[in-house]
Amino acid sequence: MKNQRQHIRKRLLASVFVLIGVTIVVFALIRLGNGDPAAMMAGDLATPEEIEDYRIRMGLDKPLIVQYFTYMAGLFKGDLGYSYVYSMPVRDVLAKRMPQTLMLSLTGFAWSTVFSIVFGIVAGTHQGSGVDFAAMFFAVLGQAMSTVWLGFLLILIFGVKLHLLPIQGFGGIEHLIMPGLCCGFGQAASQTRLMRSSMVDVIHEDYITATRARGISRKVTNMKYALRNAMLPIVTNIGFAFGKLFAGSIVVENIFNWPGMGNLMVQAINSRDYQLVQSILLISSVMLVFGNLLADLLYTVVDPRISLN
């Protein structure tokens, strides 16, 4: 247990310092972009004494370096900054915009965590199947299509030719179903591939061999023996995949029309809207972050054997 508080502190901290990273970098490139926010803000009729004035009320007629630790002074406080083409706080405009995209994750991540586990497990444990066939052909499909390919595709035969969902917007459960499964298709097709992989290296290990001769059947022997160690690559993988999800949203949501983080990243891009910007990349570093560290104490619950030092 002490090994364990040791470790988590250690991790924590490390994930502190790559966030600082993560920050530099971010404040760095968006500057270094073209078009100035305060002319853009201003209007094309504004005259230079206006934009000026816009200049000065966004902190950008101060050193890069100033406005860097202005910024993440801002950030210490919990204040995301002010975002001047919406007119309010970016804490509160992404407070309207989160929900939608933590929702579109979640449902990505629950059906492909849930299919990829269950399907890989039957392929691995019915080798050169019928199933292991289908789990394999899903894998290498899932991973060479393209999510803007599969979107437009679902769009195209559940919207326009079959009638069955709608193709755009925010609304009930059936808004939610292509963009979930488009969401979630690539992660759960290589999940399966190494559900299915895992699960026939263990089964062919020394000790499941010995486990079936004490006369224990294979079913007990996979689920109870087997499954417990090839769920540890799969652990490690689910612990990135929803922060991996969440900050990939975006094509997603734009394909869809779908008003989260993701379709609003695009708007805060063309509007130059830095603190927008700044704030929608830290959040969807800080999920990345919060999944690995989350993958890497879970692998030690399903091994126990594993040493946290």
Given for the second form:
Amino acid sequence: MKNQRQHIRKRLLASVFVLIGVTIVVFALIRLGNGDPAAMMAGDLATPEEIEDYRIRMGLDKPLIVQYFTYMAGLFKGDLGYSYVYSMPVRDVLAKRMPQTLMLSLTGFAWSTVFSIVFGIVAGTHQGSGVDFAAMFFAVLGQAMSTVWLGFLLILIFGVKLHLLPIQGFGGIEHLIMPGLCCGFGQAASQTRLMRSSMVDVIHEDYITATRARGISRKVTNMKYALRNAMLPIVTNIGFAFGKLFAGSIVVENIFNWPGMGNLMVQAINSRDYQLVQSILLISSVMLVFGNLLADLLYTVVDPRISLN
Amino acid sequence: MKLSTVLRRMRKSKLFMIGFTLLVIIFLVCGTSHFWVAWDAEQAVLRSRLAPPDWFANGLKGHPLGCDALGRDILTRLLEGGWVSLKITVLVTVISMIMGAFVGLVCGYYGGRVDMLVMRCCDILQAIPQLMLAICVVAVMGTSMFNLFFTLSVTGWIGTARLVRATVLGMKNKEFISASRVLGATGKRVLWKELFPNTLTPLLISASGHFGGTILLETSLSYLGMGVPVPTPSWGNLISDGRDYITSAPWVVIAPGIALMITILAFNFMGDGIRDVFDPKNTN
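Taking the form predicted alone as the starting point, write out the structure of the form predicted in complex with the partner chain.
Zooming out: every chain and molecule, the one shown earlier first.
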């Protein structure tokens, strides 16, 4: 227990350092680009004096190191900066977009997790059956599909041909179905495969044969004895998937014109809205680091055999 | 493992053979297409705008997959775009593997402060989602073919470096390394003659898994307008070209998606096959 607490503390500290590193990388990367945000804000007809005026107002006239520390100081106070394109604090811009992205990515995360676990278990316990074949077919094909193409295909089938679902935008639950499906598809495919192969491996272990030999029914053996071990690789995989939630939504949001952060990120990059891009990247990184941390910790919790030394 | 054993196992592995054969066909067809296709891949022909495939009732003769919004033959663009996408994928994978192998070997073998520093940098780069990092790099550098190579390679080597480093760490205290050192081998010699050949198997497995991911990333980047610059065709560009015509001309988007899927399937099959071939539990 003490070991565990120490391990968690160590990992948390490492994560904080990684995130500070991320702020430096992102800050430097964005400013390497050509294109002057002050000139962009001032417009095409601006005089050099006006551009200079914008530069001072946006704090871009100061040395980079000062800009960075100003940014970091704000960050620790919860201030993410100011978006000059939207003329409001970045926090307010994000507050408007974040719920939609969360809704979308959580939908994808939820269905892919439940679906892949159930499908994987059934396939793994019925090796060689029709269900098994279907699961493998889905897994293999799903991993080979481009999200962009899948999105277009869904739009074509359910939106254009069958007129069942709206093809873009944000609204009721029917607007969520296609983007949500698209968001979780790749994850569902790879995780189904993982769950199935993990189940197949465990079922062929000696202890399962021994359990069956004692006359315990197949169902109980599978659900009570096999599943617990078969779930181990899945648990960590779920942690990683959680971390990638936001990153995956960027393309899907563009396809379905979903008013979320992914869509915002592409716009912000094109309009050189530095502070906004920085914040979106940082939030995605926080998610990713947190997901990896979660995966790591869950692994030691669900599998007591793993020692932390 | 002896080369003859590897080749025999490869021949015996159905997955590997299916993937490999498919890839040979795809590479041959796409690679030579420039010499025998009937149309120009980039020249707009407004007369045949969005013409349906010629086996449709109202199709245009000579265009088996129809034409895109600028009247260019889709089959031609598919084949030539395929070559562009394949070149990018293979080159990026090779560069990533070389970078990853080099960093992994050096860090794993020498350890110390440099290893610490490089690995912490890897931690940081890996904490930024790859697609987002790639978008930022392209946004900063501008869209061009070279920048795409650069971006995909720079964001793609980290996993390999970690893998190679872990392999080296597991091996560097084994007897054969000590023996080599006792016989007077220099650090460089141990690194390149003893350790490096032993990392080739994990490297090969890692590479085979890398192709699919790279080609999908290229598609996503091209879709966001940050991939291969137009009018050069690539599978990513072809798919995103179909965006505005899903309703009126679905054939624009369907063909490249299928081509992409078959190619990734072939790469994945070959990858799974390679994994089986090098699996120590394999007794064939």
